[in-house]
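Next up: a single chain in structure tokens, the form predicted on its own.
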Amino acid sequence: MTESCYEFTRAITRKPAPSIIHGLRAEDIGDPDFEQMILDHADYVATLQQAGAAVTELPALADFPDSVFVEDVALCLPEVAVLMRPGAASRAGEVAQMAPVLRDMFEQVIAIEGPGFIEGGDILATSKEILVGRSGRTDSAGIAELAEIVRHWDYRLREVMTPPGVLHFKTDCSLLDAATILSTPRLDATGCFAGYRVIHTASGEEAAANSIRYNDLVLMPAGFPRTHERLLAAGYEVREINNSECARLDGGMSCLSLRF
């Protein structure tokens, strides 16, 4: 794997649905409000494209309520796009609507067959390692599956586990560099990010853990001003985005998109 593991010239986004209300989450909060979410997603790329980023915006998907989340039914890396299996039932059907858009971008694109499932939001890849954190939407079988189609183009795979409670393994962490993890205690107590810079969100700021590095950007949700803080400190250049309707449905700024 390369140093550029945060660099990138493309991303795949995909407008919000009005059935986005019916979308899944873990506690109700209420039903997000679609006219900010609208709003939001166009900050969010807008952002992408200030990072230097060529945005494809795929159209809605009433049938898809969850369907704004593009991340979790796809791998891409700069050799292969792996779509996934989702653990979810009823996002099985987003799979074959990215199918074709990225048979256009990628020379070779492979699915996960199963039995086993995998979602993107589980799949960390850094610098020198791919980490997929088995959860309540990956399991192992979905992950070995994974495991042996990097292989083929020397990706070294290591499955970790998502602490209780917790949907996805990037609901708590993302990458900030080659070496740096930006993750919550929790999970960096699993031991997990051995061998990496890691910084902390706040206390009562876990949220803010889901972030991306899109090239000089670091992209991450609003309103956890000591995370921010401890960002800055570290030397990254910092853009917030409003999440708070994505939030009620679990989700958060990686899930967003797809970047290669």
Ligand code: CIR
Second form
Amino acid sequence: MTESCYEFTRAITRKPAPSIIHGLRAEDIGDPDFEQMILDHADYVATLQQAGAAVTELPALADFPDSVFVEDVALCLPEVAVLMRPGAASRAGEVAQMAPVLRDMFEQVIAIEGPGFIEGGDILATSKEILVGRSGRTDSAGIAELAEIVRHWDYRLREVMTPPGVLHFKTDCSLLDAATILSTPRLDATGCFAGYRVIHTASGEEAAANSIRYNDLVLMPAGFPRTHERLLAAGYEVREINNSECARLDGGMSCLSLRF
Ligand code: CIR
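Return the form predicted together with this ligand of this protein as a structure block, the form predicted on its own having already been given.
In what comes next, the whole complex appears, and the chain from above leads the way.
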């Protein structure tokens, strides 16, 4: 891997279903507004397209309230797509919905069989390695099974920790370029980014950490002006997307797409 960790041509998204109001959340701060979410999702897709993505927009799945968060069900590497085994029981069935889509697009599709669990939100692929955070959704057995699969293509995988109370590893970080990570100070304090250049989210703006780099653009959630300023100062081209509704379900920029 080199720049391929942020240079992509394609993306997969899934439209939100009205059942999104039943989506999982760590803390209930009210249901998302479906109409607003549709607008935000359209803006997200349009911004990916502006960044050069050919976007495959999958239809909404009423039976799976969290299925808009497609990132969690697969890891897409240039050589292979790996189907995940979500730790959230209500999300397990989303994998079978994604499998045929990926089989059409990738020569190799391999599924995590278990007994371990792993969700895509816990995986950060950098230019050097694949970092996987153990979390409430991802355990060591799931990580070990992924490590075994990607070893075939010589990927180095490192198991790290997601801070307690944080849903996914990438809830608290994102890749900005081959050597640079945007991270919350609390995640960086675990030492997992030694050897990388790290830009911290501003205090009180931790939710800005779940951003994505897609080709020349960084897509970040709107409403975090001091972190936005830091990214501009570091030379990144930033687009803000309203994320108020997904945030009610602990979702951010990375969760909404598979990028490859
Ligand atoms: C869940 O709890 O699974 C969803 N409500 C949010 C998933 C967010 N996904 C991600 O951070 N990759």
